[in-house]
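For reference, the chain that follows is the form predicted on its own, supplied as structure tokens.
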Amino acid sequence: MTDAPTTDRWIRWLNTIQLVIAGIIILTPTAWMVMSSFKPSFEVTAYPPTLIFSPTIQNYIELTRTTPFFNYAINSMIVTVGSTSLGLLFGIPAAFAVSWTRISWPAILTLAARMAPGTLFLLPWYVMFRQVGLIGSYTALILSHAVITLPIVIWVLLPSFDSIPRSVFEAAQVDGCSVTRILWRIAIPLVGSGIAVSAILAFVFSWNYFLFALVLSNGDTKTLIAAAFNFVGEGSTQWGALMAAATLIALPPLLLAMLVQRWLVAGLTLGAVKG
């Protein structure tokens, strides 16, 4: 008969091995991208790959010299913050309403819109924005990206609102609180971690979305993710500059996640146990 402590020790070892393997699979492409951004251009595509090299910042110099990179970064921040704020503004009340009424079809409808390919929305968006003269504007990009952020906010917050005991809301109603006041004074403070998670996920998805930014922007409103493909040409690709751009593009979501890590972990587990 196997000793219980021995079994627990084996389980811990297996869990550790699984985490290490998962970490290697996830982090290897990222580490390769960062390393490539510091390699001389001729070594980025060298075969066999070079693991030992003399680091250089030439790719970053080339990136900022040949493109208005920081202008693109500002454009990305405006679009991402705007669409994330719009998603939170409408998504929080929508998720609360679905949880309050137990009517799920509006949430399912938004999920269906999120699951549909972006090209399905692209032509209607383009025609509509062209008719009102908004092609190349921040408004067009923010509204189109809200199609991505709104479903994320709703579906992340639904379990958080559902985890709040109904007795809390009923007690507030007995005290004379309206539904709107219950939302802003009681529900939102209780799901702060869930809001942090939904905001981060909405930020990341909007920041990295390529299709709408490529078609609906112009030279003045082009975002980083769309501008990065300037380094991809028909005959050749500037891999060093592209890796440098990709590294810089990945920094804002990473820094944001690190800053709110405590709320992120709490929010991911908030709806795991029904209150």
Second form
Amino acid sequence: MTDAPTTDRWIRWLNTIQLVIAGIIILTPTAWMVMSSFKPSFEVTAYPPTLIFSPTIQNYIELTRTTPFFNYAINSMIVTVGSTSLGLLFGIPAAFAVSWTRISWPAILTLAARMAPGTLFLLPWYVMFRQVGLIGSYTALILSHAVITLPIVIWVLLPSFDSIPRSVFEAAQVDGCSVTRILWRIAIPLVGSGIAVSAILAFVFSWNYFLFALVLSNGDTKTLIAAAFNFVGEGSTQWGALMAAATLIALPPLLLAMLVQRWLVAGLTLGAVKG
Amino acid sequence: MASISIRNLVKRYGNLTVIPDLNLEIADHEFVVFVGPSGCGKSTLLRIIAGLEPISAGELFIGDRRVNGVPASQRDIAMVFQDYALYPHMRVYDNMSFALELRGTPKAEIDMRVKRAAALLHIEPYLDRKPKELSGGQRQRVAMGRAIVRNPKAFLFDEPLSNLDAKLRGQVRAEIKALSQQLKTTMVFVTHDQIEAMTMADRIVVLQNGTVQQYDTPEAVYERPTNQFVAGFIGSPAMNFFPVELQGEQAVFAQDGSAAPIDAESSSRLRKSGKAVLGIRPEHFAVAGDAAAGATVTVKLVEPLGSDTLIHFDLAGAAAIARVEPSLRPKVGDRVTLRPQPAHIHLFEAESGTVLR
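Structure of the form predicted together with its partner chain, given the form predicted on its own:
Full complex below, order starting with the chain above.
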């Protein structure tokens, strides 16, 4: 028989081992990416990979010299902020409506849309946006990215709204609030951290989404992630520049997540326990 | 200020009918308490008045206005919820001023009304606090304050005392009653606690299965219950019921064979003889010296309460309680002769439970 403290110690060890394994799986490609971006071009694909090398920023210089990188960054920012805002604009009332009416099929529908492969949307969208002359516009990109952001906002906020006691909304009704006003004055202020979390997640997913921008953008509206694909050539791939681009692309979501780390965890568990 | 009139009201949830057909007139300025066991429809009825539940059929008037389908926000009523339902993100002041602000009341008047209500409820020191920084009793007061500032047509209370401890409950109960006398507004109060109903109400509505069993003053409900359900629900400890055989001017306890004389008025109610249920409140037993004057029982349990003593015993196959003088301290196993006071005997039809008059 094992006594309790020994079992506890074992569980702690197992937890640590799990975390280390997960960390290695998640961080190795990231570390590889960051290191490669500082390696001379020829060393990036060297086998076995070099761990000790003299770092250079040549890849970054090459990146900014050969591509309008900052324009792409601005495009990405416009599309991401636009689609996140759109997701919030419609997702917040939608999540509230689902929570309020307890009619859940619209939320499930958005989830199904999110689960469907992006390629499913591409052709209809391409045809539709071409019909209205929006191919290559920010509008097309923002609207298409709302497919990513809207379900995230709805599904992150749904448990937050559900966790507010019904009687609080009823008290507001009796006090003279319309449903719209309840949303605005009571519900939204009470799910602040949930909204922050949904906004960050929507931002990250939209920022990193590659497929729609690849097809629906043009040279002027191309997003970073689609532009980075340019470094993958048919004959040769510029791995160094690609890694430099990838590193820079990963920075904004990373900074955002670090800034609001505490909120993020609190918001993700929101609704799990009633306060 | 307004009367509330409920006419042929029906409430269904799908196939389930919770209120089959209800009529009720609540007068202006009246304090009415809905009381009944869990699931009797009292909270549903209150929520229907508030506009939080739709009506399946029938009519509801607040004052002269038919409010079927009128949203809660436009009924001009105030409600105090069981869990208080304060807005967690607002200070106490804002919780109280919110409804007035929605109605576009001038700031100076809002301030005046909030401060007046706060003074009335002794919550002035907490106006800048958030609800989570308050105790249960303080939150309860804020919830009442939020209702008071509105100056509404009617106040609705949904079991507002059930989350308070016993001492505080008694205190707030008295305060609500005092408040109702001060405010002179129509008040509807829902509770499952018959003591709250008895102490606060001008009139009590006793509900069971969505139907009104009796609607009368606390005294009438207590002294002249219309059926066995009301008789058993109102009063603590509850009224004792015994199966009896009516024979002329006396009721003979089934099994036991001892008889309780019935007073002239009661006996005139009972032209017929046969099986019935005799109801007698614990305080309406007299301890008789003469064994022939009542039923002799064996004491099962003694509960000295200080002000009086409760004796538990079995009679005619039913467990019963008698409330006797505190000086009388029988021991378990003692034989005591108890005589139901004829003037306080209630007789009910054995089958339907309807009072025999």
